[in-house]
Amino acid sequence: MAHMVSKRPSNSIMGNSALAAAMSRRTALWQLGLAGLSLAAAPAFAEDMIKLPLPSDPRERPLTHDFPQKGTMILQRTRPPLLETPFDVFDRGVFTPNDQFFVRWHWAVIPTSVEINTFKLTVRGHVNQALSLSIDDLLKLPQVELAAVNQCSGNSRGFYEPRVPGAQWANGAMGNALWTGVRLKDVLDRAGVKAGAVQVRLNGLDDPVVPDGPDFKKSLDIEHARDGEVMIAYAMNREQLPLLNGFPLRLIVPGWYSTYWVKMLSDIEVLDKADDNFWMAVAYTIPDTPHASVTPGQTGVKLVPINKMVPRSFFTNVADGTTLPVGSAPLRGIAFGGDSGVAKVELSIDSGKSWQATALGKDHGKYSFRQWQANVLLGAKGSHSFMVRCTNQAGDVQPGTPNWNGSGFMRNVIETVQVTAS
């Protein structure tokens, strides 16, 4: 089960009563923080700027420090909040700190407070008995922990050429956390899934900004929802979920893109037919082609809902324009295998003519970031093209050519940085 660790309810991170109390106290802070934030003017976020390494303008983004429970973040959009993790954060360790974990919402109507004492998670639909579960009810179920990467479908969209619409993320619309919660399977089993169930539809507390806007809902096939790995998290990195990352409950779908990781989860509906709502049938669909890639302008391609993530790897201690002394140079970075564990990470310092193995860091499970490192010898002054690629346990390798689709989804081309030796 990919390093998923089960714990008895009495061994919860903070203790069940302390956990519930902490969640209750958190609501007051959020009511104050987000109510003020929603009225803030755009210039309040523009104290500092960062220039992202994108192929086209505008490349500059504000750095914001003004979102509650968040440290320094790259501001992609104020409403709904789209906050990108500054990439230097990923050089500090495998787990992304909660206060710099990226944020992506679809609708701007987000609750500014959640009253834990009255909050309920409903389970309904094609089940033997409908449920209305409190946080205390969930804390009584077996507790599990799982390390998993949460990555936006459009992470790195800003690098697409030709450019496509949507948030122009660099590589920071991702993060890795240790998630704590309960198995979705255990909740579904408590309700009793009826024969003939096809999918499970998940919904959160956010609402459309217009009356006829499609409510954000996502569905998983019943077998996937009950695989024992999909979970309902109430903590990340052994702390409470920040509200902007889904407080009080968030769905965790390890190995799949973030669109399925429903935040502020409040409703679970078991369906006896395939879900055809907008967010499944129209939005978040990809070409049913290798690497979800098409030629710009190509039409008539079958589309399917986006699903499993693909392997990626990055440099974290060097970037384009870095200058290194001639001689031995330490390189390091992170990688993840998508829906499978990291098998190997390889490095090239000669534009891909030759590749060498790197040393992998601790394995936190097949869905987690994994650190890599290597020492290279720069024997000559001048420009060097460094490349890094990941192969996962299923044998999938990062491609040398970037994919392209009209949504800017699933980019995972081999990362390249230009470094100067002096």
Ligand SMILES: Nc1nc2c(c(=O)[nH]1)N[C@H]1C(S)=C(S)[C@@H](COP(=O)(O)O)O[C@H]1N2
Second form
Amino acid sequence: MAHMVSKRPSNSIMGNSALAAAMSRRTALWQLGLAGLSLAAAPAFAEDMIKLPLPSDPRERPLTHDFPQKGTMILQRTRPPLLETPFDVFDRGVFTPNDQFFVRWHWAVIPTSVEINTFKLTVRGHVNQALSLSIDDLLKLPQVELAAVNQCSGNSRGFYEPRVPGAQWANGAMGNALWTGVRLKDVLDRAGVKAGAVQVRLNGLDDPVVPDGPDFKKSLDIEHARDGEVMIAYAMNREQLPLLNGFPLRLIVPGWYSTYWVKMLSDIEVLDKADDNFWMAVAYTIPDTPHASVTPGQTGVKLVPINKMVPRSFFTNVADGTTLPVGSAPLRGIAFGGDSGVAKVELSIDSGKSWQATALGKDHGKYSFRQWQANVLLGAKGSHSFMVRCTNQAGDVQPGTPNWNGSGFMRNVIETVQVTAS
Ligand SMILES: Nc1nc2c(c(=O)[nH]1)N[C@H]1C(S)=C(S)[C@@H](COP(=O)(O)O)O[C@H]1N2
Ligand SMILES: [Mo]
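Switching forms now, from the form predicted on its own to the form predicted in complex with the ligand, please provide the structure.
Next comes the full complex, this chain leading.
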């Protein structure tokens, strides 16, 4: 496919040996990161606060600069680290910088450094030949590159009404990056998947903080794992992954929510029966209803594991409370289609009564953010409701009313911002 290009190791822009050298040179940095991590584990004295446009308090959140390899982030939780991307970052381009890419972990036992010269990725289970692969072994496999949005299932949960438990994210638990690595299929083929394989289970180096806590593991159906798009990434925006985003390796599941994008990936297990571990069977399940939506309190609904993403679009150069002069105003933002590309992005400046087309920016592939822009004419002074909606290539459009479920998953209602013309 057009946006997933194989490159010969010897003559690629980011030569494999060059990347390998860069990775080992920078191993020492992870040790430095240790000090930063323990620092951040102490309560943060937040002098800088940011006000999120959430429906309920606390709306004021601390900004932190204390996490290794991370710039300014919104602190949602310290242990394990949950860091949100400040929304203005998304106005600077369709690729989210690594140092402001959001961070989410379930357990706080996360290695503070990984020695990549001894690091091994194991492949085992229902295969002909178990493998233990070094980073060098992976760098010898065909290299693929793909732009894809990584979005938490609970992105925007803080907007849920009635409120639901969990991290009260605004819209910044998402990001878009160019991922470089190898196909999961190529790794599985090297091990030789046996007939009767059902799923592939992925595990990382992080561990539960309590002895009987369930280790974070996620599984994909065997056909999905071998579709040639699911990949193991060793680089993010052409740099090695920040430790907190899964250094040295993470799974990329294009078009699917990031719960499947296992970080610090160290173990791949081919299963001959469906995975019933906690993180598949209990956590990250959604109502099997349109938009995964139920009425608060509704019971007896069939649950299924969360899966593909749905279309979304956002304003990036105006927000709630922005004041603009009467006259012509340039508006812009970002959109993504979920598991298919962006077909169109439309804009309304009259609370959804009429919609106008917007111009789409460069196409970085169907799983990427895409920029949109339009000029509008603000004729009258006063408050205006601006709305933006994305339709994807499959014909799915963002809904006009918010969905609701007890986990706060899959929000993709049409975004509205109140702008004042003066
Ligand atoms: N090993 C490991 N991988 C993980 C998780 C985790 O807790 N452990 N959390 C998942 C979830 S729910 C999310 S939202 C993404 C967050 O990716 P990021 O921190 O790179 O933004 O990582 C996913 N991969
Ligand atoms: Mo998540």
